[in-house]
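First, one chain by itself: the form predicted on its own, in structure tokens.
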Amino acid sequence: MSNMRAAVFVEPGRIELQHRPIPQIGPTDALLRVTTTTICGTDVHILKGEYPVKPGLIVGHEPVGIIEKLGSAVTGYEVGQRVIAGAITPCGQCHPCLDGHSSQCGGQAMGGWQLGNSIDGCQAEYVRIPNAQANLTPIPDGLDDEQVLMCPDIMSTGFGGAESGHIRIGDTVVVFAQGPIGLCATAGAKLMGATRIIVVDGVPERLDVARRLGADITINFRDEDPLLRIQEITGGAGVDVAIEALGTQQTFESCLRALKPGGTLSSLGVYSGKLSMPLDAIAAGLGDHKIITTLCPGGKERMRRLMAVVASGRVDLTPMVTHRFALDDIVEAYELFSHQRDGVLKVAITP
């Protein structure tokens, strides 16, 4: 068989299954035969043209799989072994990888997302794996795909938000949109340490999710104004960190002003336009507020943690999956997800 069946990006507002070439490898890659992957956000903005990548590109980047073949360079894997990829594919060797900043691979803002974006992803039969001696990680016995299938990139990136939030034992956090993205970063927050998690959304089902994973207080913005009940659970003092996961204004704008003197924004969100900042919510530039943006780690160590938290029971983000789809109904999958219709959080693919 030479022929796989993929996704393809062939202009804004249309994504579609064709028959491509299996990849071929070069000997610093692996094939994957892709068992399970699923849709991002960041993807329903590439098949609305608000994040620009060029026609004919296979898309996705959260690839489960079973080794396929490898390259002649590439050791202490087998053929049948069955794996995970993040999302960011890093070389493991330039500056920024051995800098600590693998997302940035290269030394290109971003240089380490790949699949979906600069080569051809993993909504199809087979991927490439690039640079796979830094990026294949093996999945630990008793795991299956959908355990693992959050690690590649949401998983990575929520948790990431808090990480780089520095939450310290005994914060306070609020986290704006609990989306999946958000959810993870209430995951991450309980791990972290907080000892009260505020989380705002306006689907009370996804506020359900939110408690289930750590949250102490919910609060629907289509209820009550979230600053001032966040006002109100803090005495006036703010939060500690604030972690941005939708990638708005009004978002964004709310995390800055839910902040103590001092506090971090931690922010997650794809934005799209011109973002602007308040000068009455940062002091005028005097209030020691810190506001750091993640984009997820990615490469094999960070893969390998990820899934040591899911095996040790920890976090559950299984019922993050609520929809199923096969590649064959990718398009249906794309409308569904993309409309957020049927109360989705994430969808499962199996090729």
Contents of the next structure:
Protein chains: 4
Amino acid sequence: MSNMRAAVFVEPGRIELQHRPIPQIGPTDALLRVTTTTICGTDVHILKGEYPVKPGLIVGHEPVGIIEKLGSAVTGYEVGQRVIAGAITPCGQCHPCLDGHSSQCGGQAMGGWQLGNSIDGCQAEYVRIPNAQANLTPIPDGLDDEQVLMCPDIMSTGFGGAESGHIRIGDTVVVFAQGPIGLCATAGAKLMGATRIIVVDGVPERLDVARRLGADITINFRDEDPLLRIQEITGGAGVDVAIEALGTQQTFESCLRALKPGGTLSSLGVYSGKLSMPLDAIAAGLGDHKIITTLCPGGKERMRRLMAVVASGRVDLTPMVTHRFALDDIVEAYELFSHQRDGVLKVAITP
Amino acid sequence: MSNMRAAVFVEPGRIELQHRPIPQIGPTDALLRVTTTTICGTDVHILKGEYPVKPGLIVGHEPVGIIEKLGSAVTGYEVGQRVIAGAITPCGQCHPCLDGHSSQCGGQAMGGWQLGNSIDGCQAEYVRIPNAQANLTPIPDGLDDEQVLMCPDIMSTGFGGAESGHIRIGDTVVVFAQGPIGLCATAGAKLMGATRIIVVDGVPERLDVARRLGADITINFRDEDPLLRIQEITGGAGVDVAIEALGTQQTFESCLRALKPGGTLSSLGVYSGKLSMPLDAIAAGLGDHKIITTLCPGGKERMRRLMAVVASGRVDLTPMVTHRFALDDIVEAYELFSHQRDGVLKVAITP
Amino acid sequence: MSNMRAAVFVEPGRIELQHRPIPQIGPTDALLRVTTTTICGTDVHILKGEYPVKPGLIVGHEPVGIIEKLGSAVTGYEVGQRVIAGAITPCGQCHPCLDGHSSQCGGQAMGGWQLGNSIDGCQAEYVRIPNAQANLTPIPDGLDDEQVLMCPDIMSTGFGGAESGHIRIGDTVVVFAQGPIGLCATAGAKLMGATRIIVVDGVPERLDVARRLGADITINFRDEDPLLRIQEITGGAGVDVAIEALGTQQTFESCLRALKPGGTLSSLGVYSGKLSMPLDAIAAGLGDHKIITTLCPGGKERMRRLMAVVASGRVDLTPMVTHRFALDDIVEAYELFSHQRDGVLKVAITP
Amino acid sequence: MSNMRAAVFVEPGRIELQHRPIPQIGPTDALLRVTTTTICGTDVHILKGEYPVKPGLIVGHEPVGIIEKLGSAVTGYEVGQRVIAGAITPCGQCHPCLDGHSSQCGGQAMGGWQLGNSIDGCQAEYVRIPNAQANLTPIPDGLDDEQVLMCPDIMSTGFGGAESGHIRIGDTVVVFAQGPIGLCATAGAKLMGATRIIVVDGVPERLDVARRLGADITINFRDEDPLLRIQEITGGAGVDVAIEALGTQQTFESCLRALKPGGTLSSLGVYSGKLSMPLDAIAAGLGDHKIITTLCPGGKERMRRLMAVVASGRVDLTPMVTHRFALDDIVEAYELFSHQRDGVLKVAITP
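Output block for the form predicted in complex with another copy of the chain, input the form predicted on its own:
And the full complex, kicking off with our chain again.
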């Protein structure tokens, strides 16, 4: 009985369910039995061939599960514990990790992102977690899988956008795009004390969810010009922090144009094509602007903090789980999620 | 006797010496008799019509002088004191100033830059200093005019580039371009504890000055590919901080490519034309990069600190004053400086 | 008609209502007609002679009012505008102000605290506001006096305690003492994203208010040992940030003992007597502890931000105004407030 | 041949050379053959029984050596490499480590200090290095043992004192006590851009070394009152940062009294007895003071940076090695060092 089902990237346009051996683990690894996982926008990029991974790779990087086996060098955990691990699984022991850049673990860009990228991921019955000592995080009693399902990636990423913006009490913040990550950025901005949160999207349902998560003002870009509206709201002053949560020239540029001189653009999007900086929006380089890009922070301390937020009831992200699928139906889940059908925000996948 | 000589922007291509009334001052102003000033690269942009100012404006923003008159609300100074004021003269009392963005005083981009931009400047016998209370800074005993002549602008800007990069002890830093500002960035990087400072320029004399100011490794881009060399020096790891001190697509892009994942680009240049972000150099937005632009910090506390650096002997910028002119010969000084003839770095102008 | 009523410190034990001339103003001042003010714990220290001020001084440092007159150098305001000013009125133009230490304006400890300390204060019909340009802050439409009455001092101070603690999303925070300032620290901790806020006091009513302002766990020190309870709550780990809001050896020491190694004690209290550091609580100096003291931040940008918080509805401090008095009855108000009778938290005084 | 010589704490007053088995290593450890080590002030506290360790413990926490054996889970190193490890050997994988508090590894105060404290140390022929992956740091080519001997502890600690003080370009800094750690703090302050460094000690030879390492002004407290002199030097303003490098009430208190309002006390000393805070020196808690204690930062990234400083030639600490002993003579070395005879600063011990 050493086989399991897993979602495998076969070729651009094709992710399919296959039977694969249950992973072997080394001394610093752990084996998780996955109880819930989800699909990320990045997985859709992989599916479409826009983000290249090796054919044959098991995809998925948002694991909720139960410890099945522990490597010999991993201490302080027990088989049977309910845990999560972050999408980013830093080692904690290399130079970048010890220097505070754990998402860039090993010194390669995005080096900390291993699951479903450089090694097999967690859209499967089992997953090997590398650097288990730094990454396994017990789920607090009383929280169910779906409550913590957003922690490994989108909550960490979205909150990271607010944190990298160094939002302060009383700030005015705009978040461009209210997909799952933008919504988490909105929640994060509220949690850090922003008192005027403006969000921009084109889907009314997403703006509704945004409002529940903390947005004070919603702008549907199909109905009005966001930059004119922001100018009006701020009396021409501009916002303190603009969070980019889509990855397009337009949203990036709008963020810059929305900023006050001295403001911060906190960028979460994955860009493709070309990205240019309108010089008038940055005073030709003399506006004291900051542009900060953030990859999802990982590691068990990060996960512990995020689950503490969930446990506190300060933020409730469960409304974001709009659909549920068995692992056997994951191809169908990809179909729905990649076409953003039926008001989908996030799907829960249960093996 | 209320007339003075002053360098006036007449039209693109023409700055000339004119007779103008000695400025009147209001209650919060001071009148300085200028004893030494200099020409900045930005003045050359003004001369060429690349940076627009109102025809008739007296140019210049780097004043060293003697207090001639004090506004009624200005306290703690005396007529006859030797002082400097920064190129940026913040009010200290508006929202951006009180929020730590004093170069963006008033909330307009570059709002703190008034002298020789929005009001008459200091390439003249006299200059009115606005917000005198926040800007007049007595020159420490024992320092002559040329020793503090770099403080108002290029020393403050260059050091600001190092500071915005948050350079730490043991950092590897590259500075692209070693004109006056780049040279000051090099000196600033050394002062903050960078232990491997790489500088890039195409003029051997500038690389020589750089070495005296703290550069450990000089790269003449005419002789070798800076990025290949940096890769070699850092063993492929990239630099912690890259400082852009020119304002071109090429140097900006080279800075990004020189960075380690998680690194910081500290940008000082004034860009023209187009500026684009190569996505491969920023891991499509997932490399935890920071891009920070800095306008010359001003105000009397800043000036006091910079003169303390000069007085301490930690940094000697006097080798940067390569030529001297009387105010009467300022047109000739512009001619030399704007064509970067004769190994000029900075000129001293004495009315 | 140049006379007004004002609360004057006569001698230790005696503050009384007197008739005094309406203040004259200079070019950088403003004259406010006070519409609402309040009494602070510090005023009680003054009354008792524990904090020395000059006999004859008008007390009070929390003004809400209407601009009656503007100095000739003050721009951008209009007579008749409703404004507040902070308890601390920095000039914005001295070295400490320009260096980010505006509460220590002028370089003397507490130099920014002028109202009711080094110059006449605002428990009066009129008050002169010094450095008006840096301090007058228009009240947003729709907010009444009592809604912004906490901004000048206790909200700024309490929030400052949370900010100086550098509270991060997911932190566990303890606040020792839930008087008005401690309650504001609790509200500030919640606003910055602390997800487990523990508060300690001996008055059940204050613990109730604390709960409404964001406390997750309340400890009545008369019923149980706070340190044992904190140890239990945190599983022996200690808290990330401990906020001291009383000013006694016991609360200071308890804060240190409650901290995790590497934690931060943010101190707001005004201490008297002796203050000692238990060495076992700071690992003899090797525990990477931070102790940060904070004096109420002032200035108009600070006041603007705090009123933005009020306007956003994120925090409602009006329940803290438990009693209301006419200025004529201010001696009675002192009597009540200084004895903490009748569940008083803050009193509103209306001239 | 599994025996080695080692300096062992036997009882208060007695450290002696014994024969002990060469350490066994586990999968995450490394075995170093020690080539050079030194004695620290803390070891003297251990010798005197002032800092309690288990009798039988091998002391010493400053290892320079050669990799003799590597645990099975340790990668990227080779037997025979010359390396150092820090006095603090964090795991990199626990909550405090991942939260930026690696000296407090595991959550116990000083938890990161294992060598010669909670496990056998390196005043021996061989030493087991725990968490080897996070701690072994190759010595750059061209540096000999004595050049890097200060990195594991005193250089890291002293520089840490400057870093925790957040020294900025142009700061005035005082360092109280110029023993080995104070001297390194002086060097660190210079490296970070302090331009007026005042040092205080009672030993002229130490003040001489201080001058070579960056002190601008030296004060022998036997000849003059340091606080009066500092007041004079700063024109009554006080210093920006005061570094305590001894661990006594007097130096701690002098640091507080030397500070400007808003200044930072960076504390490195190990205190014994009582420590009290003079309220007048901290404006009763209203002076915006910061007190920050720092335990020696460790980990291989830290060690790499410090050795980069050495390699750059920015700082030369070799004059601090005043005496040399064979391991066989270590009892004699303790005798000399603990009595600070013969102008000793640091001793090199070679097994």
